[in-house]
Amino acid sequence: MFAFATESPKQVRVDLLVLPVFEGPEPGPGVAEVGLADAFGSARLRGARGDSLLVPASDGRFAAGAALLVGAGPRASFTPEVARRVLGRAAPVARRFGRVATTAALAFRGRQALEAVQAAAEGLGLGAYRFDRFRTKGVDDRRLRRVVVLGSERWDAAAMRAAVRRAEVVVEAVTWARDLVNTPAGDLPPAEIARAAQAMARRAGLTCRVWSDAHLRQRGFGGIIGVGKGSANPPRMIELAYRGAGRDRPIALTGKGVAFDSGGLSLKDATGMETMKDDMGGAASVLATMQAIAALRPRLNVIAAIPCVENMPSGSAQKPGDVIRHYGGTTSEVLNTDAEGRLILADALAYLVERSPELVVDVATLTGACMVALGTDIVGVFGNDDALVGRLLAAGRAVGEPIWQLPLHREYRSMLDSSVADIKNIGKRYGGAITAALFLAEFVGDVPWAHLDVAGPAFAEQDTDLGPRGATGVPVRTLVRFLLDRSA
């Protein structure tokens, strides 16, 4: 689907040529070459982000069927991330044409050109995403069939082709994560998530093991069993492994896989449940990351343990005040059954730590408190190792997924003291994202660990530059970049 080429914008034979125009308007790469230097100004457009002008090739000035001029904002502010978002915004138009080429990467040089080639392909691929599985009327089945990123003959063609290949792998992974999260919970209970993971593992060449509820109960995964026992759909845990570096210690990943979160007996209101199919966004992102890593084959080992449950109210559901015993023996008092994600992640973290990993990263739509602090676009990160947190922050910056470090303030640990168990699952009203992270920290010991709270950015309530309302696939791109940087 994605390709790199050094053809002239005037001669490339595609259905649509996407050309950036900077504020002024100032023609971007290829605009003058195809004879459209004055088109934006004639249409009284200034080149601001969001401006666009579709020009058919009626006079033979260029070989493409049409050209889409897109506002790219100030030239001085045009970065690979801006290019990704500008092209993502243009993608809904581009998908109607099928075969598309863009000159956006030609605005860059050196290392930035390499980043821009990948960003351009990702922008068009992600922005063209649609979830139409359950639509029966008004479905537009036109899709992007080919994306060509145009570049210079002076560039390292092999490196640019590799960048385009990474983009294709990442777009496929993010798209799959979005599909998983967007699928209604009634169609994707824990067993179906596990089956999807098994099918992916077979295609990708990963080792996969699915733990049944009986096996989880037998081995003492009290958090997963406790949260899941109120549902008619029993829990699962998905274990995946990628080996790319012999006997090296693995990097461990886990993600919160609550297929639907009613709150349990601490029931949410109706509005609070409307998007709770997204509470497995962390699990979906880790599954998609494993798919991408299997395709890109970096020189490292990665393991994942992904707990999947439904949190439902019933006569068999766990009750506020219950005490559960986690994998490894730690006990926790469940005072609020709607603080369930930390309970299942605790089991997975304790299990992964036993595998002697180099480090552990968990991803979870964990707390509304993180959204209060950072809004809906920013991932919150906590950790016990500043170097690890710094590498995740750098990976997020590199791919345009903003992450902000929040304090793992140890003095708040006393808020989780329980009179009947080792720890309780909620603290006081304030600092909820911090106390949730401190709860998870109890289960990792001294292993370098980072916790990504994606409660806000995992699901968009309105269309964004990189896709429609719904699942975003955050933070798949960050995790993939983090792992590739780690292997390098």
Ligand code: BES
Given for the second form:
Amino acid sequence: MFAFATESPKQVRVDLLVLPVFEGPEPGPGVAEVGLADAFGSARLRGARGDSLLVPASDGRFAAGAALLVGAGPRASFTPEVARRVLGRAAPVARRFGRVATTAALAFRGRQALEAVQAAAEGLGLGAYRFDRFRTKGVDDRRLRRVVVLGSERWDAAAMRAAVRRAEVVVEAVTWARDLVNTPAGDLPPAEIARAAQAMARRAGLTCRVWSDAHLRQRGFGGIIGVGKGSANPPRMIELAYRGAGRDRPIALTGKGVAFDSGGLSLKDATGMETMKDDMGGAASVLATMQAIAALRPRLNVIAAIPCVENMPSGSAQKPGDVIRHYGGTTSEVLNTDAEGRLILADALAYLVERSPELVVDVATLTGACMVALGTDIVGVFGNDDALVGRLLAAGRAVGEPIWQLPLHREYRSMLDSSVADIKNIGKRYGGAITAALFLAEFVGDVPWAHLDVAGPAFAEQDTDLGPRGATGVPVRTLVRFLLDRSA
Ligand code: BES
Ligand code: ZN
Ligand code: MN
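May I ask for the structure of the form predicted together with this ligand now, the form predicted alone having been displayed?
Below is the entire complex, every chain and molecule, led by the chain shown above.
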């Protein structure tokens, strides 16, 4: 669906040609060639981001069916990241046309051109996302069918084709993660998440094993069993493996897969539950990352163990004060059943660490406290290894998914001291994102580990440049970038 081409903007045969115009207005690449140098000015537009002008093909000035001029802001601050967002914003219109080309990458040279080719394709692909599965009325079924990123003949065509290929894989992965998260919990209990993972693994060529609740109980996954036992829908654990580097130690991933978080007996209020179908966003992002890695085949080994549960109150639910025994033997006192993510991740982390990974990364919609600290758009990262955290920060910066490091302040560990077990699952009122991370740290030993708290950015309450409100797919792009950088 995505392609790189060096045709002239005048000649490219698509349904829509998307051309940037910088502030001034100052025509961006291709605008003069297709005879539209004055169009923005004539329409009294200045080239600010959000400005746009749709021009139907008239007198044969260009071969495309129509041209969309899009405001791209100041020329000096036009980066590949801005290009991704500008094209993301144009995508809902572009999608109506079907086959789309853009000249945006032609504003760059060298290393930036490579980034821009990928970013432009991603922007169009991600911005065109819709979740219409449950709509029966007024559905616009026109789809983005083809994205052509125009570039220069002087560029390394093989490298540019690899960049659009990466964009295509990333867009497919993010789209799939968004679909999983947007699907209501009633349609996606743990067993269905596992089924979707198995189907993905078969398509992608990954090894996949799904652990049933009976297996999990038998092998001592007390955190997953404890959280899951209040629900009529039994838990699962999804294990995936990608092999691209012979016998190297694997990189290990896990993600919080709470299909629905009611809070359990420590019940949330009605508004607190409204978006809690998104509490498997960490799991979805790890699944999607594995899909992308299987398609891109880097020289790495990657394993994942993803716990999936439904956190419900019932006569069989775990109770505040219960003590559970995690995989590996550590016990925890469950004082608040709504702090459930850490309980299931503890089992998965202990299990992964047994496989002697080079490093472990977990992703979780873990704490409201992280949202209080960083707002809705920024991922919080914690870790016991600053080099690893640094690489995740760099990956996030490179793909435009903002991440900020928060401190794993060991002095706060005493807030988790329990009077009956090795650790309790809640701290005090303040520093809740930190005490949650400290709880997880207990289960990784001295393996390099990082924890991404995506409680805010996994789900957008408003439309963004890169998609409609709802699931965002964050941090799939960061994880894929991190893994590819790791293999390079
Ligand atoms: N899934 C929630 C965290 C969350 C809250 C994600 C809002 C997205 C939006 C998590 O399981 C939770 O309930 N955390 C509690 C922990 C508390 C009980 C220590 C929280 O953050 O309030
Ligand atoms: Zn939760
Ligand atoms: Mn909870």
